[in-house]
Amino acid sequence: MTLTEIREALALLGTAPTRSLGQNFLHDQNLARWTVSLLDIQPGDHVVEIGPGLGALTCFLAEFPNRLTLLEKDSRLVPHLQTRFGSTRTRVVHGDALDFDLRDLWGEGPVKIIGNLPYYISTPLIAKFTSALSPASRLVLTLQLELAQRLGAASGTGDYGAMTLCCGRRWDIRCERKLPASVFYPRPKVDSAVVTMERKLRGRVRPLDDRVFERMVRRGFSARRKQLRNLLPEFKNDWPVVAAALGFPETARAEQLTPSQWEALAFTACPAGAQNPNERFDVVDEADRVLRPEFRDVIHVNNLWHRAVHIWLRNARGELFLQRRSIWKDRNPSVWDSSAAGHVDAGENYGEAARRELREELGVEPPELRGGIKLEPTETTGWEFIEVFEGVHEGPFDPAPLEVETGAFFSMEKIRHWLAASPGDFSPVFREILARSAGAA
């Protein structure tokens, strides 16, 4: 939209930009089109725009035949957006983007986010839409220049800090272009910048407990002038050895460590759990009778029949808690699965294994569980007899960080719609259990 069109639209609506909502409307059409091009919209993408306002970016997004969701907080602008852009493929949602339910975006195609973010809530909005529960693969955001510089800062600079590291661990961040205040109406008091964020692929993210990493980074930057050895007491006795091994001076401050050195430091404090090579399961026959214990690797390499459990936890509303498997799982990484699942260890029975898995994966004491469906060994099940248990639990849960990426309750209606639209989002075993449960019903 041009500056004239913005003023005319506001006059027609009988309104004006509201400072409390951080409203600054972009009126440079070339910049708007260029910003939209950074999304790299592909067929099937679901585009979500945060704070469309009068539609400066939306008019160019609408040129693509893709599904479009517009999140607008200002009730005065919602009718304008519905009239101008409403269609069978465009949804206008009135509400605060911070309150938007990310679960709604799953099963609606690959998600990309764009928005001219209000400066006063940019940080929490970034945290929300880059979280593990967000399905977004790419974000294009217009931010206050100072924040954009912090996100994309290099180590050793004044802008480099906890936000740089915590966002950059899972996302490639690039400051694309500085925008002068003159391209917005009304003019903000600061300059802006357009930033792109693209989710890193599995192979580029080091296996690590993110909670340990973030806590350590925030402590390290809590007093930038202090040396790290005075801020990280867990290394008090070994600091000279650790510093030498990771290649930084003993007197280093937080900004002197590169992202890879920070990751190595967090790994040293809490090593990522490797698969136990001595883990043993019971090998069973066609009647699920125990033959002998055997090592995990021997069982998997030779496709020997063994046992596993899946647990479905529902809340009082009947919603099912699903976990998204860690990106580092050796089988079916990053897909959605039952509330908890795992092998039956040698000498265990199915019920004992189900209760143990709930403690290990979700960090909760098991509720009363009842058995139900039992799957036979097939290639789909990984040659496992699988017994499915169900129980009721409201949470909260404390997912094991290297096992579970995230989790949430979903209605069965949502799950079935999602599965029909994107079956690859779910593990093969979960799909089989759901099909069997539907048949039983």
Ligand code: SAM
Contents of the next structure:
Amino acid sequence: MTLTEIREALALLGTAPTRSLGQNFLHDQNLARWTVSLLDIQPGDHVVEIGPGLGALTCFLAEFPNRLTLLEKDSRLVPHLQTRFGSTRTRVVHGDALDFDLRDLWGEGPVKIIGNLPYYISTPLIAKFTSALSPASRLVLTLQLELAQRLGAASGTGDYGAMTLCCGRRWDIRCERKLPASVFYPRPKVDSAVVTMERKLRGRVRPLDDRVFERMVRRGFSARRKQLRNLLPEFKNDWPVVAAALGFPETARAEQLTPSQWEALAFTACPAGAQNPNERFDVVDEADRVLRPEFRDVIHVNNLWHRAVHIWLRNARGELFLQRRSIWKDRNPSVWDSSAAGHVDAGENYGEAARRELREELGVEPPELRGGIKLEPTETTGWEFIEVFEGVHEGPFDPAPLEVETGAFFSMEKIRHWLAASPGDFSPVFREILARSAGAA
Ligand code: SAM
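Now show the form predicted together with S-adenosylmethionine (SAM), given that the preceding structure was the form predicted on its own.
Then the entire complex follows, led off by the chain already shown.
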């Protein structure tokens, strides 16, 4: 939109920009088109724009035939957006983007996020739309220059800090270019910059408990001038050995460590559990009778029949808690699955395994569980007899970080639509259980 168009639109609406809503409207068309091009919109993508305002970016987004969700807080602008862009493929949501329910976006195609963000809430908006529950694969955001520089900072610089490291662990961040205040109306007091964030693929994220990493980084940067060894007392006398092994000086301060040295440090403090090679399950016959215990690898390599459980927890509203498997799982990484699932250990029965899995994967005391559907061993089940247990639980859960990426309650209607649109988002066993439960209903 040009400056004249913005002024005319505001006059027509009988309104003026509101400072408390961070309203600075972009009036450089070339920049708007270029910003949209950074989103790299592909067929099937679902684009979400945060704070569309009068539509400076939206008019270029609308040139694509993709689905578009516009999240705008200002009720005065919503009718204007509705009239200009509302259609069967574009929905205008009136409300605070911080309250937007991310679960709505699952099953709606690959999600990409764009926004000239209101500066007063940029940090919580970034945290929300890059969280584990967000389906976004790419974000293009216009931010206050200072924040953009912190996000994209290199180690050893003054801008490098906890935010750089915590966002950078899961996202590739690029500061694309600086925008002068003069391209906005009204002119903000500070310059801005456009940042792209691309979600890292599994091979590029070191297996690590993100919470441990984040806590350690925040402590390390809590006093930038202090040497790290004084801020991370857990290493005690080992510090010289750790520093030498990870390749930084004993006297290092937080900003001197590269992102991979920070990850290695967190890993040293809390090693990500490798799979226990001595884990054993019972091998069973065609009638599910126990034959003998056997090592996990032997069972899997030889396709021997064994046992597993899936647990479905519903809340009082009948919604089912789904977990998203961790990106580091050797089988079916990153897909959505039953509330909890796992093998029956040697000597254990199905019910005991179900209760153990709830404690281990979701960190809760098991409610009363009811056994139900039983699946026969097939290639889909990984040659497992699977018993499905159901129970009622309202959460909250404390999912095991290296097992579970995230989790949430979803209505059965949502799950069925999502599965129809995007079956690959779910584990094959979950799909099978759902099909069987629909047949049984
Ligand atoms: N995208 C437009 C542009 O580039 O001209 C407007 C950008 S302006 C910097 C920020 C926009 O975010 C405004 O339209 C404002 O009303 C909206 N906004 C402010 N707070 C919001 C919130 N919590 N949720 C959604 N939109 C919000």
